[in-house]
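Given as structure tokens, the chain that follows is alone and in the form predicted alone.
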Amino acid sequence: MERVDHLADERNKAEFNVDDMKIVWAGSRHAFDVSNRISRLVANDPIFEKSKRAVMSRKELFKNTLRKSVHAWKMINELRLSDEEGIKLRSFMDQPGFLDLHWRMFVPAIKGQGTEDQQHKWLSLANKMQIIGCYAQTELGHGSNVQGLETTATFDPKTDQFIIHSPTQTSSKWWPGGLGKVSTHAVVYARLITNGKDHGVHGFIVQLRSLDDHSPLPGITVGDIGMKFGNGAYNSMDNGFLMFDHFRIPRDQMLMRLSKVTREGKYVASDVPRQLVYGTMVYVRQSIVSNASTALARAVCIATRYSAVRRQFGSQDGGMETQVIDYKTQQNRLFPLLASAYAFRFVGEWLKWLYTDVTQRLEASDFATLPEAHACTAGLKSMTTSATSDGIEECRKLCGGHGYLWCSGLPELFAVYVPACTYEGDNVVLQLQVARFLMKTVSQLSSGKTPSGTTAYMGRAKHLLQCRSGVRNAEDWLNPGMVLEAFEARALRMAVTCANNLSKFENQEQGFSELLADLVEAATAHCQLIVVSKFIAKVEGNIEGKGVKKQLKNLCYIYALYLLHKHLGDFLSTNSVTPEQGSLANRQLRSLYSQVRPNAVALVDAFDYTDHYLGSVLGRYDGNVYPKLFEEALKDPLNDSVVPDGYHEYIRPLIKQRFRSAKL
């Protein structure tokens, strides 16, 4: 039976070339090509089949992961995939599971803090997965605070040997994902004793489990954690506690690249510099704003689409009715969101560069970016994930009752997804890590030391500080250069002004608590800023394809123009616009919204996402929703009989009122 396209007539409005914003959006012909290639031999192999998650118990679930999980990797090996390739293998297959820890944590930490001759041991093993490993750091009682692990190892001489233990409950290692069922070994971060003295916290590789009967090892106690938020979503995984009972490893399986424990048991930093570390740091927070640009973009790309194919009110003369998407409403709740997702895409392009920039310094001992790298990625990090997984959560609503269905794909999508804002750093704490950088940044102004990289603009803090918005009509905001001057007036402004006030308190500690709500904003507004400055180049520099540059700028204005409506109070009170300029920019934003419209379901076309990727009866590719609709309720096992299990026992006593008098 031939497939019918109900979402053919909106293909047709488009203004642009799709297959080439395909390749702007991947990054490349390369990227793309590998891409499409990828996520297409997942969605053909029914092994990968997803749809049933949500109603299977723990148990299943997880069972269904360890199947998928050694299928991808058998495919890798099989088919001789790139590890370009097998990321993307493992990202289409849509499961969180243990290969994800051990790919991105536990094989990077090995790389970033062992030394040679460890990570040739280790690696060799974990590289052809004979081991499975995790990243066994945050506790019980303490996450964000590293600093503050309980965890111990203790060195003993005698024995050459560290004892690795948990002297508290809340020193339980919790959380880490694969530790629960899974990994047979992990990088555990414990506080370094020897002789009596606190070195802080290292890495420590641990085998927690044999590997024979993989039966944890005596003086371990692990397992799972539990039940998390969501059907299917992150159940799948095992997040797990550990607990050591005075457990012990051989002196050589401490990290030694940054330092070591001699045999006599003396503690001996390395001459490789600390800062090697964060290099890893800034990868590992890049790869989760690439992340967030590709989750808002599943949800954008399932709202648009049904919201093309919902029709309410409207009608006239029995006619049709009117399309959810022709509604200003909708399209002041959506197309900022469609926005995002591209801004979040470049940014995370560019983060790639300032990895590739970090990690070419750090080799040559060259360590001027590094304070301001970090603070960039940390601040990027919690800015897209919180605004993601809001947005997830918008699109559901923008879904209407239909978005609170499982099959939606949104409310499983929001539960896999919510967690980054916690992990890699609470984003809270690190917003207030980019404001101690801020606040440093500008106590520096006036000693003439010029501001680099993404605080480049506080290099012009007297011009910024005085002058006031050009703009006159409303095309005027149309203009890249008062865009920018708009929100580096604002970000400037915040900053000075928390640190002003932060002068005032004779202990700098207690103001910066006082102040903590305002930092966050001042960060918030300097993240903004480098999104909007990152996505105003990436549309003035070289685009190819036909009226991709011009779908590309109309976005890029709606991002930037949409965070001026929403944050207008920063902008008003800082006097880097006035109300009327306000008003101009809301006026310039419906007509962004009027152009981006007979685009939008081609904009979302370009993610290049499969139906089994999106995992969602609401954004199927064809705009066939409601025959699916209920394909997908009669699947449900409520509905394998017509009369439910219960009903002789409480329902039919009930409707017919039969029931047994008690005795008091």
Contents of the next structure:
Protein chains: 2
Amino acid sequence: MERVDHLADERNKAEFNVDDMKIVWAGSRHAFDVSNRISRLVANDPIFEKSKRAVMSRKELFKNTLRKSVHAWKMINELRLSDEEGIKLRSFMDQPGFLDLHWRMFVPAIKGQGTEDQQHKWLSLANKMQIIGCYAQTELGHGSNVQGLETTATFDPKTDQFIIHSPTQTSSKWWPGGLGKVSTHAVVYARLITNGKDHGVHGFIVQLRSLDDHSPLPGITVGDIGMKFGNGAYNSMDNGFLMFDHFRIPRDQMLMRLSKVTREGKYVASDVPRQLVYGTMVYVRQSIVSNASTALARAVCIATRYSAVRRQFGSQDGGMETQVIDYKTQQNRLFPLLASAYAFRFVGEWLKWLYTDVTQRLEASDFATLPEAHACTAGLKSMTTSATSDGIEECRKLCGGHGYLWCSGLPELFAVYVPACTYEGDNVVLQLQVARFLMKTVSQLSSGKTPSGTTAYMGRAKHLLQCRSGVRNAEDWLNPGMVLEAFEARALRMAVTCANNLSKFENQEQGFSELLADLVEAATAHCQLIVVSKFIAKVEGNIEGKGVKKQLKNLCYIYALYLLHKHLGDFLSTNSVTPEQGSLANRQLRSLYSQVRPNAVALVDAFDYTDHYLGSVLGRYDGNVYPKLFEEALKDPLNDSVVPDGYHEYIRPLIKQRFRSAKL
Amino acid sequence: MERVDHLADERNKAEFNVDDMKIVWAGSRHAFDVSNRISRLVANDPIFEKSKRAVMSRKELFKNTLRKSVHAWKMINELRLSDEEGIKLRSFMDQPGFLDLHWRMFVPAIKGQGTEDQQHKWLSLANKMQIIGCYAQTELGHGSNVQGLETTATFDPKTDQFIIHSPTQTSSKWWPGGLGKVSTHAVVYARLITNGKDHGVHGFIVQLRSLDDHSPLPGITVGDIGMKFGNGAYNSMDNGFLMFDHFRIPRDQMLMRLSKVTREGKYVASDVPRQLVYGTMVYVRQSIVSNASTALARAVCIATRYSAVRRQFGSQDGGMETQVIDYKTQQNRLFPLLASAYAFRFVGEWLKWLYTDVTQRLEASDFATLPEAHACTAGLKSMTTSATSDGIEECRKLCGGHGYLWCSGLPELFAVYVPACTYEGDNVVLQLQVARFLMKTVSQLSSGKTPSGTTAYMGRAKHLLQCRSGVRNAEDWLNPGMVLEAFEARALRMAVTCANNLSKFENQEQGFSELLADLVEAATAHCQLIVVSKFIAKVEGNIEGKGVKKQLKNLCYIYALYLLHKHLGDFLSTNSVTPEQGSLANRQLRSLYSQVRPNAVALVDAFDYTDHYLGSVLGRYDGNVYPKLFEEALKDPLNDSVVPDGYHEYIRPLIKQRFRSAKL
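Let me have the form predicted in complex with another copy of the chain next, following on from the form predicted alone.
What follows is the whole complex; the chain from before opens it.
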């Protein structure tokens, strides 16, 4: 087999050890080993082949997903994979399907909200996949506002049952993945009503389909909600709708860990603290942040490699044209995204620690840090997913025209990624939660309460409100203290300005509503500070490997200074930096770009993605792009015949001027 | 037939006459009448139905496009539609296909570059569509850099022929629409070689396929390049590849208006000025700007109507939840896009005038304004298409989860629109052309040369370099002079700073390359000034219709102040405004949003889009969204059967725990 590596020159330029960087990226030697092994297991299995996904019909794509999912589950069992390995396998399979919802939503919901008895009964079925479950919360007319859900679960003391009912069309469950065609069961969220009283939204385990012939049970209407964004992408998933017509379930299928309904219909709250639910939220959101870095890294890997392969302009005397990656405009757009991928990786790593910390505290009934942890994860989920969506599309544009080809991998990556901005909390709604928390923190400063965790900097308000940046030359922008202070001053001053403006309103809620846009910007500033500070903490810590730390420092300051330039209006209007200091930051950025340039390809190699997972002709490891673009083109069904279907009906009558008589 | 209008309340709120606004939007009563009539003609013809596009296979979609295209051509002939009407009909058909390339690229290329004899011969065939043509310029390895094309056309004096040849794989033509499966002919761009000398890139008319059986002629390899971004979208088009193996054409098929090759092989330039080519470029780019406003208006129309239909949060005492459009965060994202759609409309209108002006001057051999017109159209093409791409995606996000459904219309609109950022000049490359022109203009200021047209403000450099904004309260930001001066000061100061920084480099080209990112920002500032100034000129002029002018003024200042806020870093670092003035602009913006709010739905009604053209369940005129979402869902092939295909092979063995023995 011929082995070419059109990027060998690029790889030889690198000033650090890529294998060492792979460990840093993965988080540990163990994590690297697992990812490396499982990704190659998937890549080498023909059942997991992805290249025909774009030309499959909806039905073919869906059936192909069933096939892959069941194959994945079979492998997990036969190879006795650990939980960690199983999660990796599903992730490298890279095709949304019912397994995701069953394991990521249905099972955790029962674990989190079910009593011990309920867990015993249902998890033993779910863990073996004797039942397949999904998570039916969102309704046609109700997304972000969970408290506005309309589905009802009315207790009927005569039969000891709940009657699940969809009173309106807008109360239909709409969107749950795995619901449309596959799931046999669902955790359904509905307003609990006993004795005519509405106790708000609670979870219920509901069987939807017969375990014998898969037909929906009487009283249940269920189906697929139709095509979604893009080709392939989430169309492999049966996101579904679901309506209940007075559907009855036994009382013990209400998830009763936090509250229960007695045989007599009495509503009783348990003494299990409700805060535990927020612990789960922290877990889910930290995994979304971690996925953001993975997705952005994929896009950046494709765009970086192809920018090194592609040449445009600048040939002199008939020589080779210039590699696109050598243009400052390309570096100026691409390298901040490369830096962002690393930044999100490390903040994700830190969030894993935060989750462990929160969990331990919750178990010891210490709820003090929860609001801060909750605000922080909400904000980081919002910020990293928005930046990743935009970043993937930017990477597509950075690949020029060919980025528009499906086989570049970027259109599908974008289509499959963007829902992350909406699910688990709309990104704008989440930033408002952060803003509320910030306003509360600011208001408590005067009362002497010391803010902690990611808001600890607010405790230095007095200093931060009056300090002036000491940056005098471009090199000062590589000083961690000076960078941090600029970001802290900006975030604090924006928050304090919002608080001051809010205080001018008699009605706080009205003020909040009027100032929403400013509040979102203040929350964003706070979240960017968190990411920058965690990146700095990372590169100031102990990092193994030849040349690795130097590269990460470069990326860290690219990330910080790129944000500073992008949000210069914030920094200037709060007097956190002067125009001259802003201009010095730009100069430092340009110098950092030059330092990253020879390392760029190696820095994306460090992600250790297989060509299978990348799914991109442009991003191929070997850079052998152009011959492979032809190979991909020839696979299109339109190329099955030289003369296309439709020639005789349409083209020939047209050019023969017979269209008046032709059947049209 | 039941007629509901869930948006009637919104329409009743409007403080202006929508019918009058429709005329202003269309540009004239006549233009409105044509659009209105033709859009309804298309909407009412079942052949132009669009709703199944997402679930068609590639072959079905392509054949469906042939059917629609030929039907459109038949209608144009049978109804004896004018050119203007024909263009509208193709546009409202809303499905990319070969008609576009034949009429927009092939025919104009022959008109612009062919001699009178050539025009007579080829246009008489093309105008009747006895031949179908496309435009084969871009190559697999060469997009933006036309001078880097590799295809050769070598004159053979023995046979009086050109030999068209693709010497490498990267020289294959790649991307031309209509090429893959339909076109019988192409205008092919190739390096002209006579007597061993390379005369650079020229155009040639080349027959590709037999007019009898449509098979490619010997020496020609042609096919489709495969799937592109999104579902439906440009997959209806046969973008193609094309390779020549020493393919011969008669000498008289070189397009010889600007230069020719004699029987002896001598290369002779004609006395027709080459600048005429730039005139065509101005034409093409002004139409792209006009299309940007159309596309952005579609997205904004969908997002505005659905934001009025959709309710989330804020219900008190079990009442209705708040309309999403009432949230400031929604207004803050949506209304600037509404304003941008109008802004791009009016700058497009002005560009039409500019094209007429340039053409008249060219005919009188006055080339003085051409560089400025060229820079201006390049910059506006870049700026409006980038803003529109981002704006469409933002509108999709503004629709929450349902924007992700294909039937929202937004995914396909995005996928079909984004190539506009790349074709006819990559947007970053174009901004660099603008920057070069600006640097030249600045450098000539000291020599006393008076800049004209859109750079006229630079003639007031002395004032603009030292003036201070006189804005003292929020209302001052409604003063056209003050707004313009801020934008002029910012643009000029950024250009002058770039010029100063450039002058520090010994090698100008190296300096230009080093400062690319700053130069792009300076060019963007200049282009934004153009759009703001043309919008202000429009609203300061005579506008008919009850309440219309007031609405347009609101939108004009929203557009300007939104840009000011978005690029506050530019304005502050150039001292064009102070932080306090920036904050006053924000306050004025909030007030303007409140004024637009009751008029929002009527302002998008003024686009006069049919539901057919919008192609969006969320954007329906009647706001009857939720029942129609169900109707759409039920059309998906996955809903053909209750139990999905694949149940017996995959789901049943899984839940029955038989997967070890099942065939996988």
